[in-house]
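One chain comes next, on its own, written out as structure tokens in the form predicted on its own.
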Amino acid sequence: MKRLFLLILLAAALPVRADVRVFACEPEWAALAKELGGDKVSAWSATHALQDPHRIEARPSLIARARNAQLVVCTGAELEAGWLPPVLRESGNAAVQPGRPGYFEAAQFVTRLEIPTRIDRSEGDVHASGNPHIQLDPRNLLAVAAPLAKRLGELDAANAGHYAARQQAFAERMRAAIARWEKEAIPLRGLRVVAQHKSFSYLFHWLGLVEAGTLEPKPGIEPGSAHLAQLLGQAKARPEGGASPGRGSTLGVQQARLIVRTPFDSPRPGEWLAERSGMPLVTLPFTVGGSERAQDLFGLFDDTLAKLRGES
């Protein structure tokens, strides 16, 4: 009887195992399905801040990891296009295929930007569904986070409520800080940008800022030394008559106050351009992770304003 009661009481002093086990590909999707679904959710992120997503190799380790999931949680529109579908398939789990409930792609979600009308291979990594780098307009996440919930609610049914609550409170909490962001962001408008990778491209539409260039010539291409010389001779240029340039304006990256890269862009073709045009360069997190504030989706957006006025 004693050591039943000691069982009891060890028993009673372990953690709760959680519910569902997410398989997330990107830190943001892995910060998400945590936000729903709190201790009844464990997740696990494939990648991490400091990796770019499209450039993953199917090890062994995410294989296993996979086996054991029972939610996958991607971005879609060709992000994982490189390493999902050999992961997937070696696993084994035919829970987590696309198709079935244990699949889920925030992409199908949301309003892609940048869907190309043609595909040519040689205008460099072109995404046939849109930029899937949907995670930098925090409303994209208020549209997924919805049918996250009712998918976790779906796997998890005894544990429906406790989803759906915790989406809603979610939902109020990134509502309000949407409307202070985007107060914090109204001297923002209109600034002229170079991004080294189409990777902020839903930021910029979100805020009003004008991708005034690239650092590639063409998305996935690293930089040459002749396109980057270009791009300083645009900078330095002045806009005939000296006119302002408006939002849209087709004169390139003149005016342009900024630079900006992920963590996982190589440094130095920003910092050759920031060193001869006195722009200066700017690394914004990008994602959950990428730098020391943004350690959830708040403190990513928290950071990537505070980085985009100069305060960080």
Second form
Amino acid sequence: MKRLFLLILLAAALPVRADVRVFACEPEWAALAKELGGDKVSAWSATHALQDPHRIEARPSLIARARNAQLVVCTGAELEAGWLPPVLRESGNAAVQPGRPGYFEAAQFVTRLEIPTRIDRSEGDVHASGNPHIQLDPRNLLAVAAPLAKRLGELDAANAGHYAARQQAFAERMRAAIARWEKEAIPLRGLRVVAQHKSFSYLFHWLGLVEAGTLEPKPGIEPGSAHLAQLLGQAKARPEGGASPGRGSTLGVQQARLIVRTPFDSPRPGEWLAERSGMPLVTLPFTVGGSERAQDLFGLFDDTLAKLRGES
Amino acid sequence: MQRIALLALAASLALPAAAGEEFAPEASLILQGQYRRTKDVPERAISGYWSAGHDHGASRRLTFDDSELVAGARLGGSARAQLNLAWHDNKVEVEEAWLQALGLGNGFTLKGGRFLSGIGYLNEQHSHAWDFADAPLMSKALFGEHFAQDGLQLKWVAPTELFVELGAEVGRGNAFPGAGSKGAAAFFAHAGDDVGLSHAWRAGLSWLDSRAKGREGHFEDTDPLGPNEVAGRFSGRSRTVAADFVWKWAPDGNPRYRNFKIQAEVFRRTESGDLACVSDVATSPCLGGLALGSLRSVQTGGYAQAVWQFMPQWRAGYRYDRLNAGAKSYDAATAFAALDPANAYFSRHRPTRHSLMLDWSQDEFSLLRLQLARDKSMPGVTDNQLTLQYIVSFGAHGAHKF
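Now show me the form predicted together with the partner chain, since the one above was the form predicted on its own.
In what comes next, the whole complex appears, and the chain from above leads the way.
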């Protein structure tokens, strides 16, 4: 017992030697850091695919990990506002405080959607900097990869060439994959989809899908029965063989074909609507680790597209 | 206040230059309101404990106490400043006003100014973050509610995967249980970790050493013409050790729909020094001040609570409070010549309380709470209390510690 304790203590005191220790707020950034760093980076994700990144507690384990990190890679755009500030403050790690080179916010490098013209609590949990769920447009990953590789090279100058070369290779593979995914998604163009939360805006924007409505009446507000009943009413009012309504139509979920949710959203509201409306409920992986196939950034989109096309 | 400003300045000097770095202010307003229905008790006290405050509370009342204005700012990546103003008894109080240096590195942070001490678990939480409408009896008996330091706090997080944090504080020592600017020192150690995906815990040990000079408490004297309210005075040393433990469960680490939390704290307080009383009533034995010999006490107690979010937005909780009268040694003949032995402080009663709460949150920014409590803080009184509370916050997205 004593020996085991000593071993644990030793293991805890001697972190595995890697060139750059990355604390990622979400699995997609841990995956991207690994793509760019290879064996020169050890990346750890503070959250996993079954967790809602809005609602995390500033747990002691996160503070201990942030204490030892050399680079913190997060989404930003207020996604982690409820838990990351105390984690970083309490960590005593000067290098990863916001504004320092060891702190990297991915959302700064992409064009954000849904930036509100006014911030009003009556509109729900609206982020002033726009929708933070940027990872489901792979072009955003490309936009983040270049500055992230540069940052890794600044923190670990001896391997700057390594990160730059890996970033080039990643960008090439990703561009080729994007071309393939866009081709596969042509039949999905204009597809009307009901999302539980505004988690998929970037995916829909990229592939030309239409968000016909959300199960949440307002961002971050639990789907209530009145709102669900209203959605069902709209779905049932589907005209027989009518023409597809355009984007921004007031027809709500009329002619929607699919309900989508993340692995961490409660399945119940979606199941309720699916059962009564006949629309299938599909769980998209949302991030790396969100499904069996989504084991890396490429698998994430392969699986997302397959699920949207009804192939798996 | 001037001293706080000086300390804050001292802390800021310890920071690396923040020139050219962004200044990101944030502000929030937290409104609290409570309707409370309690038994009509003329003088509320926690029996056996030195009164940290004075409560003539009405039996039915509506208060807006603990409404708070919080302003915080990050000064580049190297420091943070925070100010909490709270509304208490129709006065605005500075609950916290501090600067924290975040640029020291190697796990160190330094805080200076007025801040809620890191001892225990609940002490650092403002009332709007509590799971119940009021503080545990332990917090009220030990600190009046919160223990705030006017001073410096140095913390260190160990470079291990297991969370280990050590902290030391020095303060002016004016806050109860100290008095008269005789200084207060505190030390604490916290450890914590996850167990699997769904569980997380934190445990802590704390130690507080306060000195008091002329610490006042409310007593009644033995004036043959009728009891007068006099000031009891304690001068000496007050040492508190406390242990705290929190365990949280959330399925797959996702607390949004369901979660469960168990929290407990226990303490042992030892006080040794001299007792006196003072009054300006001509017939009071305490007139002009009277020494009543030495006083030594050892007291223990604590609380345990569990809060369960059983469905989105709804939580239910139970809390058990218990304080032990403990042991006091003093020269009864001397003390009772001036002070009425029926004073709550000399009571051998063991205060207990059971509390049940149910709360509903529309979102992260608003909460409604119903609390029922059976409070036996005083001998012979069973006070069934009902509290209705609301908390609404505006402004910056609040981030709470574990």
